[in-house]
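Given as C-alpha cells, the chain that follows is alone and in the form predicted alone.
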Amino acid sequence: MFAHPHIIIADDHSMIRKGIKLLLVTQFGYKNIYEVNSCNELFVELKRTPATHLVLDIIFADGTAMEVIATLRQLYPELKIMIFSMQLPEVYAEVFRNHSIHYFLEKSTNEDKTVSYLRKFFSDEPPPNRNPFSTTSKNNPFTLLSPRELEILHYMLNGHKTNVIAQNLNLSNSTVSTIKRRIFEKTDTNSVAQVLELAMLYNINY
C-alpha cells in the first residue's frame, strides 16, 4: 500500500467526495486528499498536485470522463485511476478497457466492500473481480455504443442541440448528426425523447 499517496477525488456531489475522503482518512490514515467537482477543476488540481491516485466519477456538469480519459493518460501516464460511479460498468466497458482502467466501483456498494476495494486499489492489487466489465447485458442497447457515441449521448440527454454538441466536442455539425443517427439505430429509437425514456429505463444517468 502506498505510504503517502496524493489522492484526488473528482465528483460533482460534495457528500460523495466527503464520504470517500472520510473513509480514506479513518480507514487508511491518508492525509494528502484533494477534492474537485468538475473536469476543469480536475486539470487545474493535477497541475498543482503531484497526484498518484484519482477516484473519478463519470458524469460532470462540464463534461464526462470519456472526454478527459485520453488526455489524462497522455499527460499523466503513471496516474492510477479508479472509476466510482452510479453508471453501469458494462455500458462504459470499451472506453475504460481501451485506457487500461480496471478498477470500477459502483456507488451503491456497501461500506465494508468499498473499504476492501479501496484497499486493493491503493495497494495496486487486482480488483476483486479481475474484469469489472465482464458482466454484460445483451438486452441493454447502450452497451452497443462506442466511446464517441457515449459522449454525444451525454449531451443529447442534457438537451443540447447539434451545433452546441459540435462546439463542445470540436466536431462538425454533420459529424454530430451522423453519430446521433447511429445512436438512434443502435437503440432502436427515432427521437431524443425516446432515447431519454430508454435511458431512464436502463438507469443511464446524465
Contents of the next structure:
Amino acid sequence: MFAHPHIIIADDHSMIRKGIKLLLVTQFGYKNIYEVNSCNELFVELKRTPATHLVLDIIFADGTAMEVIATLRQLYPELKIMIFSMQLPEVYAEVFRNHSIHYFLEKSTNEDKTVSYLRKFFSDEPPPNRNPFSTTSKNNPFTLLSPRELEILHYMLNGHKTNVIAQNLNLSNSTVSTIKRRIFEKTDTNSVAQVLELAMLYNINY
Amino acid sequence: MFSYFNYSLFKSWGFISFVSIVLYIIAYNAFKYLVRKLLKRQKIFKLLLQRKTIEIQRKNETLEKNNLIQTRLISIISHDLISPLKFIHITAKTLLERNEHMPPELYQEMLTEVSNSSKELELLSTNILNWIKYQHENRRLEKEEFDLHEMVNQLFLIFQGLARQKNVNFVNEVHQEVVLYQFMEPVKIVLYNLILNAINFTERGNITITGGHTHKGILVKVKDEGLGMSEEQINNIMSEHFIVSSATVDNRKGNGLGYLIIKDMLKFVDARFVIKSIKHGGTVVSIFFPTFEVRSNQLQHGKLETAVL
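Compare with the form predicted alone: the form predicted in complex with the partner chain:
So here's everything in the complex, that chain up top.
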C-alpha cells in the first residue's frame, strides 16, 4: 500500500466528492486528497500535483471520461485510475478495460462494499470478480455498442445535432452520421426519441 | 289523339327545339351550380381538414417535447437527486460515528457540504414539481391581483441563506404600487427560477429586481453581476428545440431545467422575455407583461370591471 498516496477525486457533484473524501480520510487515514469537477480542471490539477491515484466519474459538464482517457493514459502512464460512476459496468467497463483500467465501481454500491472496493484499489489488489448472476438485465442493447459509439451516444442523448457532435469530438459529419446509424441499428431504434426511451429503461445516464 | 299529337309536334318543331334548348340550358346551369356547390363544400372540408391536421401536428409536437422532457427529468432525478442524497447519508453517518477523532476543520467542511447540498436538492425538487404541476391541460387557474414588490420580498427570503454564503446582496427595486393582474403561481415560478439562476452564476455582488409600468404594460428586470452568458448560450436557450442538460452540476450548468420552466410559464401568462448578457459582466433578463393582451383576455371572460392594470 502507498504510504502517502496523492489522490484526485474527479466528479461533477461536490457532495459525492466530499463523501468519498470523508471515507478516505476516516477509513484509511489518507491526507492528500484533491477535488476537481471537470475534465479541464482534472488536467490542470494533474499538472500541479504529482497524483498517484485518480477516482474518476464518467460524465462531466465539459465532456466524458471516454474522451480524455487516451490522453490521460499517454501523459500519466503511472497514474492508477478507478472509475466511479452511475453508469452500468456491463456497458461501460470495456471502454476503460481497453486502456487497462480494471477498477470500475458503481455509485449505487452500498457503503461497506464501496469501502472494501476502495481498499483493494489503494492497496493494488486485483478488483473482485463481478458476480455474473447480478441483477442487471442480460438483454441490455447498449452492451453491444463500441467505445466510439458510446461516446457519440452521450451527445446524442443530450440532444446535440450531428454537426455539433462532430465539432466537439473533432470528427467529420459523415463519420458521426455513420456511427449514429450504427447505434440505431444495434439498439433497433429509428429515432433519437426512441433511443432516449431505451436509455431510460436500461439505466443509461447522460 | 295520336294523329293530333303527331301533327302538332310536326307543326311546332321550332317551338319544341326552343323548349329543349331552354331545358338544356336550365339543366346545364343546375348541374354547374351543383358541381360548384360541391366543389365549394369540398374546399371547406379541405380547409377544415388542413386546420385539424395542423392542430394535431402541433399537439403531437408538444406531446413529443413533453415526453422528451419527462425522460430528461427521470435522468435528472437519478443522477442529480438520488446519488447526492446517498452521499449526504453516508457523510452524515460517518460524521456521527467518527465524531471524536475528527479534525474540526474536516467536520466543518463536511457539515457545510451537507447543508449546501440538501438546500440545493430542495430547490431542485421544488422545480421538478413546478414543471410537472403545470403540464396538464386542465389548468383551472384564475388570474388574480397581487403586489409584485411583496412577492419579490418573499422570494428573496427563500434564497437568503444561499445569498449570504456567496456574498450576494438582494435589492428589491420593484415600485411599491405595482399590482399585477396575472396567474400568480406561474409568475412566482418564473421569478423563483430567475433568482436561482442569478445566484448560481454569481460569486459576489448585487442581484437586483426592478419593476414598473411602461405605457403598454409592466416591465420586470432581473439583473445580476455574475458570470454572464455567451451569445451562443443565449441563442440556445431561446431556440424552440432547447433541451435541458444536466441540472445541478456544481451550480455551473444549472440553467437547463430552469429556463425550460421559465419559457413554459411565460408562454402560459402571455409574457415575453429578453436576455442580455456580457460574458463575466452579468446578465439582465427582462420580462414584459403586456397590459393590452390582458385586457382583451378579460373581455372574453366578461371580467372587464376587474381590470386593474
